[in-house]
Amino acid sequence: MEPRSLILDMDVGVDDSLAMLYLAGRPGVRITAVGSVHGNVEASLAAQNGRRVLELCGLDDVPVAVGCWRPMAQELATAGWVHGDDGLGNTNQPDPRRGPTREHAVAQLIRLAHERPGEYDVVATGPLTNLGTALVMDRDLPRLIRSVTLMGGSFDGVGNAAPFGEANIWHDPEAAELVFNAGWPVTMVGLDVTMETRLEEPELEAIAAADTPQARFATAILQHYLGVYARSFGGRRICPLHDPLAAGVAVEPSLVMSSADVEVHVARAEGPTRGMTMVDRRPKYMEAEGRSGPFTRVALRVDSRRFVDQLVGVLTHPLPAPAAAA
């Protein structure tokens, strides 16, 4: 698996805690900053749960900035009845040892961009209103930036924040449209392959009997998940890995099996299509017009089982000695 570093923009909540546990036990990884962002919770109690999980796995001095506390043209909604009140499944955990740092998390990515060009990848999993924020603000990101792998949308246009709208897209349709057109290497990571990537029984049993920390913090935060997705499975507690599976492809791009690269674009006027993902899928019409995107790589189908075994190995085992953060 080839060295990534990694700037994390999260809502953090219960999914997004799990892929930075996720991240924190992949060798090779290193978290080199996390901004945060409303969507599952406040922007800034997002960023407290940053921190919590960010100890919890050794990582004290990697910086985690508050960003965005509400979308570009739209009111704040957040997720508490999913993700429960507190972000963490209405757990109650001890305040982190440290708070956030004073620096703005689109400054942060933007200072980050600039001081080694090339170097980093984004990791997405809340809606993308600092990074829309930041492409206004920086003309120049998006070639100082080595790619962007974000959570969010879907091929065929299924919602379920809405109808049609997935719900980190549906959040902030206008910031969604910046960052699927701004240039650089994105891939989609979409419901298409997230609610087929599932942690069941067998899985969350082996969690529950390990003992390591992040194993037992995962299964303290995942009761009120797996209660909320268990209205959409019969009752079965499983649930969907979605901020996860975003984060392994981000590290591994080849757990992804089949991709389209197609231009990607967000539906912003108001009705029961906003916050769509509008996917060109007229590769051989768009050559014959001389179109040349930009282009988004969307996950069609990957190796869920493969990805599920990475991230119940990482849960379950002792975690690698922190990196250094840049």
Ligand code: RIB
Given for the second form:
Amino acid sequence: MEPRSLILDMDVGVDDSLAMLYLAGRPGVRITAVGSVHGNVEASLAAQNGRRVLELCGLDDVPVAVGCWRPMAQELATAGWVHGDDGLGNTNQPDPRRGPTREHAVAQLIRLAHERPGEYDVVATGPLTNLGTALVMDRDLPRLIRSVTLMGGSFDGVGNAAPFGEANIWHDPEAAELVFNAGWPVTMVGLDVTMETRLEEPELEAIAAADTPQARFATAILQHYLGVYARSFGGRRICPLHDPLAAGVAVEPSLVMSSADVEVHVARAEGPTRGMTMVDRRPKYMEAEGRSGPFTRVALRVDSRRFVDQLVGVLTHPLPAPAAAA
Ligand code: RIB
Ligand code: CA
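Could you output the structure for the form predicted together with the named molecule, given that the previous block was the form predicted alone?
What follows is the whole complex; the chain from before opens it.
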């Protein structure tokens, strides 16, 4: 079977890195290109981190393009307190061997989409500024991209960066509104499922005991992140798997055990709800009342056990030889 070809769009911090490692280790997956975006860290540093992770996986040839450095309509805000100032838990990783491409991440996304219409699945695990900008630049994009799976938002409107704002949506609400309503197939993997899909003590011990480069890297970069999440989990050093789960759902949709196809909008008015995902929960028959989509597939329940086992398997076993580039 032809591998699935992915374009990744990431604010490469700790969990984005785990998502990349997961994808590098899954069969039938080809990472074609990566675009970086502001969010956990600045976009240029996110690109460097992307290169670091790819090189660790032997994926030196995968291009990484620097993307949008700031949100569309608000100031840049980064999250060093969660991911470390370097985005990798302040672990002082060696410089990558190669730099980013000269192309901008938005240009890269548009170019690839036109070169191979309908072939690429996009996995977005940061603020959606690159995707939103690409939509503003190219009206054809939605019909050229096979699917978009994003980590962001929540079905019930609960946030993490703000009371009602999940970080990726809250960092650029205007871009997120464009992405949810462009008419391309979007799957939203939000806090409802990512907070319930975790690395807990047994998995962390298995990863720490494994003698693979990716397990050593994961163990190192997780330490700071586990300290941050310990405050949410009563002192337990465990963590949710936000971005890795979105990556998992992108390449293995059967991980989703229940979902809802609903209209999603993003609150953009100034005030406490800015960045909140608002889900139209009315039943389908209300379409007659003007509810016409586009609809987003929102994951409501996932097979967390199967996913966590897959992730631990990838981290603790040798990575496969990279699939040929395309
Ligand atoms: O809310 C979780 C998201 O915010 C993840 O993508 C994480 O990397 C941070 O960016
Ligand atoms: Ca992220």
